[in-house]
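As C-alpha cells, one chain now follows by itself in the form predicted alone.
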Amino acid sequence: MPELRSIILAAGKGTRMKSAIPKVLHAVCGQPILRYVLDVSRAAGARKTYVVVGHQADAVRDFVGAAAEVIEQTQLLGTADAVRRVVPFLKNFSGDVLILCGDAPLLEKPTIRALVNRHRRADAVCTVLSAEVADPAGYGRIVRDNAGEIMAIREHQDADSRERKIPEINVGVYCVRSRDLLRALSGVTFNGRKKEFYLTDIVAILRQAKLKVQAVKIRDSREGLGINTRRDLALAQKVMGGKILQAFMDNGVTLVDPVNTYIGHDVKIGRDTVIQPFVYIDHDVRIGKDCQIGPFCRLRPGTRLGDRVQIGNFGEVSRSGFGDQSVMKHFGFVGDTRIGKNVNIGAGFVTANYDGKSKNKTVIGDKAFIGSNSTVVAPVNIAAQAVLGAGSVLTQGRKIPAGKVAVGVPARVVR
C-alpha cells in the first residue's frame, strides 16, 4: 500500500470573520478549529503532514508545534500556489497526498478514510471529496460529463449560467497520487480575476491528459462547512456540539435537557451519570460514574469528579478534583483544589485561591465537612474528618489538623 502524506492549506486571512485571531484558531467545541483537521489527517493514516501558514504564520506555527511540518506561504496566491510551497518535501515521494483545507471542523475521520480506500481501490489518480446542497451559490461546483465522470470544478465566480444551477460541490478535499499532482500543479495558470492559482484546475488537468479523476459524495453537507464568517462558526458549534451530545446518551449518560446542555470537546464521563439543565461542560473534564451535575452549574477546564459526585446548582469548578461520594450541593466556587472522598461543602464555600499573582492550592482530606458560607484562603489544608465552621475564613497558610474544628474570622482550631 502507497503510503500517504497530507497538507493542509491554513494560510487564509479569513477577512469575513473581523476577528485578530487567525481563522483556524478560533474555538469550536472548546478546541481550535485547526486540531479538528489534523486529528483527522492523522487517523486518515498520514505518515506526516505538512501544514500551509500564511496570515499570522506565527501565531498558527506556535499552535502547531511538533505536530506537523509548518511551511509558510509568504505570498497569498491561492491554493494551488500554497500546495506549490510543499512540492520541494514531494519531490521523492510516490505515494498518495491528502489535501484538506484547515477552516473544515466538522469533516468525520471515517468519511476521510473511506475517501482514501475509495481512491486506492479505484486506482484512480486523484479522487475528489463532493456534497450535494441545496443552495450551491458561492461554492465550486462539480462539473460531469453525458457519462457521469468528472470534468473539471468551476468555481462559482466562473461558472455560467448552466453551471451555477449544479446542486454538487466541491468540498475542498482531494486525494492524488504525488507524482500526478505535481505534474499537474506546474500546469495550473493565473487567474486573472480573483488574482490567484487555483488547486481546484488541477482536475480539468489531469482529466485532459486522460487519467482518472472521481468524485466521492458525502452524505451529510454539513462535514464539508468552512469556517468564513462568525454564522459559519456558530453553525459549526452547534453541530459539532450536537453530535458530542448524542454520542454520550448513546454510551449511558443521561442528558435531561440537551437543548440547554453543553458539553466541550475532549470531556470524559462515566455511565449512569446525570446532567441537569442548564450545565456548562468545558474540554478537558473528567467525570466518573454514577454523579449528579447540575442543574445550573459549570464545571471549567481541569475538573476531575470521582464517582458518584454530586455538583448541584450554581456550582463551579476550576482544575479541581473531587474525591469519590463528595458533594457540594448548593452555590459555591472551587478553585485548584484537591478534595478527598466523602466530602461535604457547604453552600457558599469559596477557595479564594488567588492573590494577585499566582493561583494557589487548597487540599481538603477525606471525610472533612466544610460549613457554609466558609472561605479559604489559599494555600491552605484541611486534614481528613476536620471541620470549618459555618461562616469562617479559613486564612493563608493554615492547617485544621485531623479530626480537628476551626471557626472564626480568622479561623482558629477550638478544643
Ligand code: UD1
Second form
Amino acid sequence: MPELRSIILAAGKGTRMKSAIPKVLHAVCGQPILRYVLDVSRAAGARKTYVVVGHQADAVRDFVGAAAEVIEQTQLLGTADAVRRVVPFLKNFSGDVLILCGDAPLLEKPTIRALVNRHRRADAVCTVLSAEVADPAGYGRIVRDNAGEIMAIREHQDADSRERKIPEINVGVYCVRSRDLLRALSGVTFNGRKKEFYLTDIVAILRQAKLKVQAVKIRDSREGLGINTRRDLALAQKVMGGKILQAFMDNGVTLVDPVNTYIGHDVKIGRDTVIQPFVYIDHDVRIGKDCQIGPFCRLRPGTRLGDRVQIGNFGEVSRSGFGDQSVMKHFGFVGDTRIGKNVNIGAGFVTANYDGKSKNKTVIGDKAFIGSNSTVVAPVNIAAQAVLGAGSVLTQGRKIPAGKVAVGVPARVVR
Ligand code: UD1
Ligand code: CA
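Form predicted in complex with this ligand structure, per the form predicted alone context:
So here's everything in the complex, that chain up top.
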C-alpha cells in the first residue's frame, strides 16, 4: 500500500469569526477545532502531517507542538498556494497526500478512512469528498459531466446561476497521488476576482490530463461543516455535543434530559449512572458505575468519582476524587480534594482551596462525616471516621485524627 501523508490547511484569517483568537483554536466541546482534524489525520493512517499556518502563526504553532510539522504560509494567497508551501517536503514522496481543512471538526474517522480506501480501490489519482446540503451557498460546487463523473469544482463566486443550483458541494478534503498533485499545482493560475490560487482547480487540470478523478459523497452531510462564523461554531457544538451524549446512552448511561445536559470530550461514565437535567460535565472527568449526578451540578476537569457516588444539586467538584459510595447531595464546592469511601458531606460544605497564592489540598478519609455548612481552609487532613461538626471552620494546616470529632470556629477536637 502506498504511504499516506496529510496536509492540514490552517493559515486562513477566519475574518468572519470576528475574533482575536485564530479560528482553528476555537473550542468545540472544550477542545480546539484543530485537535479534531489532527486526530482524524492520524486515524486515517497518515505517517506524517504538515500543518500550514499563517494568520497568528505562533499561536497555532504552539498548539500543534510536536503533533505535526508546521509550515508557514507568509502571504495568504489561497488554498493552492498553501499546499504549494508543502511541495519542497514532498519532492521525493511517491505515496498519497490527504488534504484536510483545519476548520472542519465534525469529520468522522471512518469517513476519512473510507475515502482513502475508495481512492486506492479505484486506483484514482484524486478523490474528492463531497456532500449534498440544503443550503450550498458559499461552498464550491461539484460539477459533473453527462456520464456523472466529476469535471470540476466551481467556487460559489465564480458559479453561474445554473451551477449555483447544484446541491453537491466540496467538503474541502482530497486524497491525491503526490506526484500528480505536484504537477497539477504548477498548473493552477491566479484567480483575479478572489485574488487567490484555488486548490479546487486541480480537479479540472487532472481531468484534462485524462487522469482518474472521482468524488465520493458523505452519508451525513453535517460532517462536512466548515466553521466560518460563530453561528457555525454553535452548530458544530450542537452536533458534536449530541454525538457525545448519544454515545453515553448507547453505552448504558441514563441521561434523563439530554437536551439540557452538557458533556465535554474525554469523559468516561460507568454503566447505570444516572445524569439528571442541567448537569455540566467538563472535559477530563471520570465517573464510575451506578452514580447519581445532579440535577444542577458542575463537574470540572480532574474530577474522579468512584462507583455509587452521589453529587446532588448545586454541587461543584474540581480536580478532586470521591471514593466509592461517597455523597455530597446538596450544594457545596470541593476543589483539590481527595475523599475516601463512604464519606458523607452535608449541605453547604466548602473547601477554601485557594489562599490567594496557591491551590492547597484537602484529604478526607473513609467514612468521615462532614457536617452541614462547614468550611475547611486547605491544606487540611480529616482522617478516617472523623467528624467535622456543622457550622465549623477547620483552619489551615489542621488535622482531625481518626475517629475524633472537631467542632467550632476555629474547629477544635472535642472527644
Ligand atoms: C474552500 C474551498 C471550497 C469548499 C470549502 C469547504 C477553495 C478555493 N475553496 O472554500 O470549494 O467548498 O473550502 O469548507 O479551496 N487556507 C490557508 N491559506 C489560504 C487560504 C485558506 O491555509 O491562503 C485554509 C483556511 O485556514 C481553511 C481552509 O484553507 O482552513 C479553507 O479556506 P477558506 O478560506 O475557509 O475556504 P472556503 O472559502 O471555505
Ligand atoms: Ca471554510
